[in-house]
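Just one chain is shown here, as structure tokens, and it is the form predicted on its own.
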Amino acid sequence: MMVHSRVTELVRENKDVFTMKFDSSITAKPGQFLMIWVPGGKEIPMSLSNTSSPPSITFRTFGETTKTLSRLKIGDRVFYRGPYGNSYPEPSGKVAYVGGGTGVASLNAMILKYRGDVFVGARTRDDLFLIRDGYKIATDDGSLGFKGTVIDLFLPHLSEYDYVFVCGPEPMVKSFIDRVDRRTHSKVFFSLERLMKCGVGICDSCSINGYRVCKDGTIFSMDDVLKMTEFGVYKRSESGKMEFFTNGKR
């Protein structure tokens, strides 16, 4: 059932990323998502970047719905269904978070709840957001922190952690999977991103090898992702057309 809430705060994080707080009493866990809608736009999935009260979403403007969201004012209404999906497991021991792109938004809800070391990657320093003191940063151009990818930065430290949570674009996550030591003792979980239309496991647009990202995830263990032979190789467009990732192979 779709409900609506009023916008209570809208903060511009960088040139095209915004965080919106809204007056909702929803009960959600880190890793869960909402199907967001505004008049004139499409329904789109968004992870909650904060599950406390008031909850928030953090998003990059890339289409009509997100552009409309970025133009809302305090008191305007935002419509949504959910929360949907499973959640990150509760960690123990030493914890690491590895985020790239808007994946940092999903991880942020966990970071606020469970302490850990945070590794963040972006193309340039201007693309970073939700950064706090102590974060370990990688930029492709070396404009801030380590020069290279966040995977390059993190993997040498994998063995130091008991739990690792990863979220980012599919090619980034596939790079992690392809390069990780499969014998690691670390418990590794991924929040996967795929096109979603229904959010409740009916339309199958987000399916990977029969796993419905919206219903069976979006959080998957490394063992689950290793079984997904389609992951990082191809995805489905909105029309259902198969689209291959650059250099997509398993």
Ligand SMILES: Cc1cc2nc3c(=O)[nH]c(=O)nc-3n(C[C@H](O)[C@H](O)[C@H](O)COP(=O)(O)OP(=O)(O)OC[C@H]3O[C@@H](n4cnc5c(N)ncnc54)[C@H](O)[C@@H]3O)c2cc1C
Given for the second form:
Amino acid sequence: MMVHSRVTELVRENKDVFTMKFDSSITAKPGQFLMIWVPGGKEIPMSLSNTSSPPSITFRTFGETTKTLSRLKIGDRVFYRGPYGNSYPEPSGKVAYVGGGTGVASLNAMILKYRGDVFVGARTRDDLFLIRDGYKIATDDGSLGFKGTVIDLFLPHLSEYDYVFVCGPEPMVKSFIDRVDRRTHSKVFFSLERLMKCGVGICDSCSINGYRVCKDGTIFSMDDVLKMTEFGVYKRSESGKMEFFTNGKR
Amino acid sequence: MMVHSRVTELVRENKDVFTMKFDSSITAKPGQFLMIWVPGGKEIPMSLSNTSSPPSITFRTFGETTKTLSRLKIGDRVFYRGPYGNSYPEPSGKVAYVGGGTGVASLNAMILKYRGDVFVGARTRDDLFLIRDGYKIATDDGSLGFKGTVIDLFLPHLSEYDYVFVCGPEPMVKSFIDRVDRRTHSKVFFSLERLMKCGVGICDSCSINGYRVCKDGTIFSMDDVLKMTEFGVYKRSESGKMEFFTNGKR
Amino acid sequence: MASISTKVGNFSLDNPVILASGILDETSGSILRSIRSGAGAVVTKSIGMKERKGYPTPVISEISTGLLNAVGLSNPGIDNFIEEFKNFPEKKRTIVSIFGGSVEDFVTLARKVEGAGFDKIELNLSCPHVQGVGSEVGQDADLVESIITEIKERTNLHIWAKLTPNVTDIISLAKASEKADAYVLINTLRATGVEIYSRKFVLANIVGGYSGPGIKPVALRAVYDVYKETGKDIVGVGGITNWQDAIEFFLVGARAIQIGTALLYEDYPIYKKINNGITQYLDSEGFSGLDEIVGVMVNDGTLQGH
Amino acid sequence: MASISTKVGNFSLDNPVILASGILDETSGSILRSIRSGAGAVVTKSIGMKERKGYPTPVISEISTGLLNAVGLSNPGIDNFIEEFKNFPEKKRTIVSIFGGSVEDFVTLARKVEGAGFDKIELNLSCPHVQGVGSEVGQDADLVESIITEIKERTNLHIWAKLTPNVTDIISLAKASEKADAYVLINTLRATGVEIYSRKFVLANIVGGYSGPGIKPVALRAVYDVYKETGKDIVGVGGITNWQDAIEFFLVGARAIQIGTALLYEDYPIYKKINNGITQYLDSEGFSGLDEIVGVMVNDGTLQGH
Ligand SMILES: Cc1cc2nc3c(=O)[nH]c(=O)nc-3n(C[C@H](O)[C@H](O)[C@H](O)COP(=O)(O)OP(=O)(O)OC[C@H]3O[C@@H](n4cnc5c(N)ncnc54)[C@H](O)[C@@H]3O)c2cc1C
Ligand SMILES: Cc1cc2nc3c(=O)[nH]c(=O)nc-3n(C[C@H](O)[C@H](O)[C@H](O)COP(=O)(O)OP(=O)(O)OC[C@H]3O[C@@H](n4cnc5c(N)ncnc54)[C@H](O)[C@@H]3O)c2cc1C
Ligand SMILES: Cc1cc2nc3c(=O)[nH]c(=O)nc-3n(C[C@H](O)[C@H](O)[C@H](O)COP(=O)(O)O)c2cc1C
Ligand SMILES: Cc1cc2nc3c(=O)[nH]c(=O)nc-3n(C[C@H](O)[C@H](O)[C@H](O)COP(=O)(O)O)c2cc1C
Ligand code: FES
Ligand code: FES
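The structure above corresponds to the form predicted on its own; please provide the structure of the form predicted in complex with the ligand.
First the chain shown before, then all remaining chains and molecules of the complex.
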């Protein structure tokens, strides 16, 4: 059911990423997402970047909807339904977070609750956001930190960790999966992203081999992702048509 | 919502009155009624003659529906919805019950809970039912107890009681009202009966001057009944047409 | 404080919450009770030429999403009705609902109603469970048109046409009723219910009308469709249970609303509750009167979609 | 233990619980998941001639009595569909739903489906919110008749005709579809919803289809009406959420049922839950098989009412 809250804070994180806080008392767990609605416009899935009170979302302005959100003023209404999806399991021992792109938003809610080492990747230093002291950075162009992908940066350290949480674009996650030893002792969980129309598990637009990212996920164990033969191979367009990924990299 | 229970006991009280117990865990208060349904046939209002567990109804076989009920066997299903209506207020001090016709059924649930003197009227001794030791009896033909109506029998004693509960046919109740001093100190409550179609206060078939017997009643204080200018003057037929009572007596 | 008065055709109402036909409006006493409890107006139970007992019980069945009913147009007949309402003090706030099987029936009924001192009628063109009257009439566009034309010509009554949603094309029916002063949308949906342990239908008449929360999305769509197409005054009805529901109907074009089944859930306090809610909404959203929001989602060019 | 196997036309099903078109049946993976979770059969999302994106979001809106949707017949188009299902292992338990705007569309689609190794189709004659296809076709009795006649003549497919309830007279539509092997009743009701604080419609397309518990009484009535009139095999759909609902549909004539919106409430375990409930009901009521109760309330002379 659609509800609304008021925007209490809207911070620009970098050139095109914003964090919006709103006065809601939803109880959500890290990893869950909302379907955010711009009345008269579209409804889009958005992870909570903070699940405590007040909650927040952190988003990159892609198209019309995210641009409209970025232009809201303090006190404006923000409409949404949710929270939806499962959540990250509670970790123990040594924890690593591995994020790329807007995946960092979803991980952030977890980072705020459970300490761990954070590995973040972006194209350039200007694309980074939600960065804190001690984060391990990778940039494609080497403008900050390690030059290369965050997977390149992280994988050598995999065995040091008991729990690993990964969130990022499908090709990034795919390359992680492809390069990792399936018998690793680390418990690795992935938060996946797919086109979502309903968000509640009935329209089938986000399904991968019968796993619905919106309802069975968004968080899956490595075992589950390994069973998804479609994962990283093709996604679905708005019509449901298979669209093959050209290349594992982005 | 329609539910069903199983008949656990069906006792013949006299030539045409039956008491049926059924294995239901409804919680009802004395004075409340059920809408009893004979599948494929009609649905009729019926007071609970016992509201403890197992509950019971006590009915006279008038027409098709009550006859069908009287022919049920132990273990058969009995269908109903409810309980509906308000209930008798909790009495204190000295209590009298004044019943005529099947009105005794409704009073019985109360008598089982709060001791008091019971005045019962019937045409002949063969029409009596649910009678216990010590009841004060009136019969039209004098075949048992006082010869005359139960009102004639009771009214001289009215001032002895703090609470009086009256249930019977409308003309009987009307004659009670007409003959009583409105300034009596006794708290008098009447359980009324009208044709009922819905039982839940929306069809208007049981209304008397805007008071719905099924929902605002069936139990009304004397003050309320005195405001009902239609009471005892006319009732409603199934079409809603006014039907004038020919005479206060029956 | 925002004004909640409204106007349907030239009929001015203190507030927009009207009792729907068939619920607690068979007896004059109950009609008065609704008016005194805060109803802006009241529609009577539908009255026909002759006395009708209606169907045997069960005539209603409560279900999780609303109510099924097949009362069967029980009514005392027009002459008995007029007799009972001779000295009725609230005739101006009472709309008499009438039903019939022919143009003549309707005209006769209308003239008798007018003769008895009422000035507004609602035509029940839509009862879904009585043969030969109600929606069988209401589904015939030509007949509907003649009925309304004739009543307009032969009386001075203010006329509401209550339409059935059980049709392929409600727009053409609305157009056939266009001489009415307003549309009332909607009557109940044709429906049935079953009791699985007795394997019998829950209504004596088998098929009945479905009302209550479950029909609201259909009613809202009917109001939207008809308002967008005709722009005429509309009284919205169907599943309205609280003030939020009422607001939804105003936004898509209703100038007033009727409530029926909600009385089962909320009883007589509902009139004040809905009216208070509407007032508070208008105040907090910065509107000074109800008329400012009527149809705004259809009129203001913000239409999305196709 | 009572048998819950059933037969619709000459199609034998292990159990009567079928996934309805449009819910979790766009991808082959999800269809397999339903079958493995215990569905007796599965209907695919409706497939058309060309790829269609469908409407922009919001495409669904949850309400208290069910669900509004305007997905807009998004589908990859028949050729992409066939490509994806080339090696699909459960073709015999899969009914392919197709929609089109003309006899030719339907025939072309049917032949392609048959060519791809499927043997059953469901004709979506009833989607209430896409212009030119779906229920605009389904409301035209002559067109419906030609579509079915042509497909029967030019393929060996087993045909289900899914009818729209948004019509005045579902019986004549059913009669026009009489050459189909079975009827599927009903598709969604035309409806809309409003958000009162933004004063915008909750669906991007404004008008959508209403499904879920709130439409059950209407669906049950449609099955009853059509079964009584035609006696043909019927697959009941609309608001079925638990086994009790399923039993209601069987009693008034459905030989199998479909579930859509209930997956939102109960998810994949629903197939087993409903099937277990049906078995227990049959056992405890003393029936040895599902076929003993199909239509008993219509056939056995216990009809009450008028
Ligand atoms: C579970 C989930 C959580 C997400 N969390 C975040 C987040 O925390 N921060 C963030 O910036 N983004 C997040 N996204 C992505 C976000 O939903 C899209 O960026 C957004 O929909 C773009 O909308 P738009 O109208 O601004 O752009 P559009 O102009 O509509 O599209 C721009 C691009 O966004 C993607 N996109 C569009 N619609 C969807 C959709 N319904 N689902 C998925 N991708 C879509 C497409 O790849 C498209 O090319 C998340 C997506 C999912 C599925
Ligand atoms: C609140 C209430 C409580 C009642 N409690 C009892 C009770 O405990 N025991 C008992 O024996 N009777 C009780 N009655 C009366 C009982 O409902 C009728 O006797 C019953 O409906 C007769 O049904 P029938 O089909 O057997 O007879 P029918 O052949 O239908 O009718 C016989 C007579 O019963 C009366 N009657 C029929 N239908 C109704 C109706 N819907 N409402 C009221 N009266 C009706 C009419 O006066 C009719 O002439 C109660 C009535 C009401 C309103
Ligand atoms: C018990 C009952 C009786 C009704 N009788 C009539 C009637 O006589 N005439 C009429 O036009 N509508 C009648 N209706 C329909 C209502 O006026 C209204 O159109 C419908 O119930 C939808 O509104 P609701 O959901 O608020 O109840 C009746 C409805 C119910 C529930
Ligand atoms: C999201 C959604 C999409 C649907 N898409 C289709 C469709 O493509 N083709 C079709 O024939 N019916 C479609 N339907 C209708 C369902 O198949 C079904 O007839 C209707 O939802 C009623 O059943 P339910 O109440 O069990 O959901 C859709 C329904 C929903 C809720
Ligand atoms: S978004 Fe609809 S099933 Fe996941
Ligand atoms: S019986 Fe319907 S209002 Fe009382």
